[in-house]
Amino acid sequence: MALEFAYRQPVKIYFGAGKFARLGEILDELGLRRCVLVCGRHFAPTAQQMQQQDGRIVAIFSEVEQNPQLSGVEETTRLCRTLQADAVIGVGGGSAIDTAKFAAAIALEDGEPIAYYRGERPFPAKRLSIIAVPTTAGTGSEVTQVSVISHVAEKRTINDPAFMPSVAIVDPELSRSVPPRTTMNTGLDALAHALEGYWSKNHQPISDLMAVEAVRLVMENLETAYTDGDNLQARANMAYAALLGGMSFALPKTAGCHACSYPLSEDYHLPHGEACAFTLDSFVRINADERLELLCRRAGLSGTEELAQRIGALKELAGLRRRLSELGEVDLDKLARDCAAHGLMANNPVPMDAAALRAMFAQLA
């Protein structure tokens, strides 16, 4: 069969320790003069110092929640429009970056964010510049055109070219203050991105290469980053793994683990990375085939069973939830139906209907 694929990665990436200090130079390169900075509460003091030192940061929105809300998009959009911003800088995990991407995509029009969220209005061709600065090694949001936003009881994954960042600044030093549990959650999210991009029905060769390297890096560095957060080499390797993981699923998209993560987050309040990790070792065993065995060998593992066992061991090390009994009262039938109904489940190489998913979850009771 002739090799065929289409690949595109338009984000300019600055990677390395200390690169965040070049933000001012990057703003100069892009000719940006009025920026709204989006971050979480923990980064707010640093953001305020940055604003005092650089007048191009005209406003800060620092109320981003763990599962980012449309209300945060609304406030960021309001700031952008009121202050006539020309860029949005997202600093933090996927929550901050996804909020920044959504606001930047719609700020030049007058439509309400809810209309874009519900698909009632198309995202415009023109948008503000987006500078994505991850402080966790996990989501890969800095190199994808995806924004995951919640509104009331709904959580939507929106995929649109308008969300693609202009620049990504990946500075491993920013992740040194990330707590161990968050380090594990986000690291396993990066692993899920790589594995799901690799086994997605839409996988392609360039993405596959990045997925293999991302898996290798996670397997060799995540435990060290968790147990020794000041180990800059492990942090750098995990930041690189997360970047590769993001690029490895950006085009193929994720599959079963992420499909299951949404009900697990919405109904049982698991953080995103922990929700993805909850079924990751199960899906490794379900999706085991010659291709996945090859990935394991290339990543320095003996095979899929070792991969599954090591994922389980990492979850146990960090005290992540691994059993339904740890989630409280679970409606197993509803959970299975909701997971099966998610669109990403169609990307899984092994068909998984509600009955198959119920059987999988029953083993995790």
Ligand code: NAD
The other form holds:
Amino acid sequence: MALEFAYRQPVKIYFGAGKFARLGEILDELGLRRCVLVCGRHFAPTAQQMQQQDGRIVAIFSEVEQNPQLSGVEETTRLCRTLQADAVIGVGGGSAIDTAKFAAAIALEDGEPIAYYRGERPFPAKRLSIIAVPTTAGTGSEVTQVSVISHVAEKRTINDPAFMPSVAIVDPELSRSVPPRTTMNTGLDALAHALEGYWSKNHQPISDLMAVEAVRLVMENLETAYTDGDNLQARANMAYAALLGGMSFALPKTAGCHACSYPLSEDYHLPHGEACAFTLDSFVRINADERLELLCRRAGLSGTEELAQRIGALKELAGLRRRLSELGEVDLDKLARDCAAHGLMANNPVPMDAAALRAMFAQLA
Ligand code: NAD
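For comparison with the form predicted on its own, provide the form predicted in complex with this ligand.
Now the complete complex, all chains and molecules, led by this one.
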């Protein structure tokens, strides 16, 4: 097959322990003077200190929850519009960064956030600057044009150039305080991004290279980051793996495992990373082919079966849910139908209809 691809990665990335301290210089470089900082509660005290020291942080929204709601976007947008902000700084896991991205994208217009959420208004070409500062090592949201926002029970993934961060500051020091279980959930999310970008029907060579390295880094560092959260080397390698994982799927998009993660999050309330991990080893076995064997060998594994077994072992180590019986009462037919109907399922290299998915989930009963 002839080599052919279009590759683009527009985010300026600063990576390294202590790099978050350079935020002030980065704001200077970009000429930014009025920033709204968005974060989760864990970061609220630090955000308040930052605001006292730097007048350019004009407001803080620190109420971001897991599976972030549109209401958080509404409040952040209101702050941006009233205070005439020129940038939004998202500090946190994917939930805070995605909230920041959505608000920055719409703040220069006066439309209601719900209208953009429902696709009734297009995202404008002009938007506020977005500074993305991940504090978990998982989503890669700092380098994607994706924002995942929930409204009531619906969780929607919106893909638009308006969401692409201007700058990513990846400082592994910030992930030291992530609790072990979240470390495992987010680390397996990074692994799922790398694998899904690699086996997506839209995979391409540069993204493939990053996927291989991300898989190698996760396999060599996730267990240490989980058991010894203060190990900065493991934290740094996981932060790098998450960044590479984000770039691995940013263009090819994800596939079957992510398609299944949506019903698992929406109906059975699994956090995003755990929802991806739930079927990741199953999809490794389903999607196993020569290309995936090659990735495994390049990532230092003997092959796909070792990869699947090690994913299972990591889930067991952290006590993540692995069986449908742990999710309460599950309607197997509905789960299989909903997963099959998700748009990302079409990217899976092996066609998976509701019957095939039902058979996969039956093995996880
Ligand atoms: P999260 O942002 O929901 O954070 C999980 C929990 O960890 C929260 O309670 C948060 O406050 C806490 N936390 C974060 N950093 C911490 C730290 N340093 N110390 C202590 N606690 C900390 O989790 P996540 O997995 O990073 O993000 C998940 C969200 O991102 C989901 O909504 C998912 O759908 C979305 N997502 C987005 C993309 C994208 O490209 N935009 C990709 C994958 C997933």
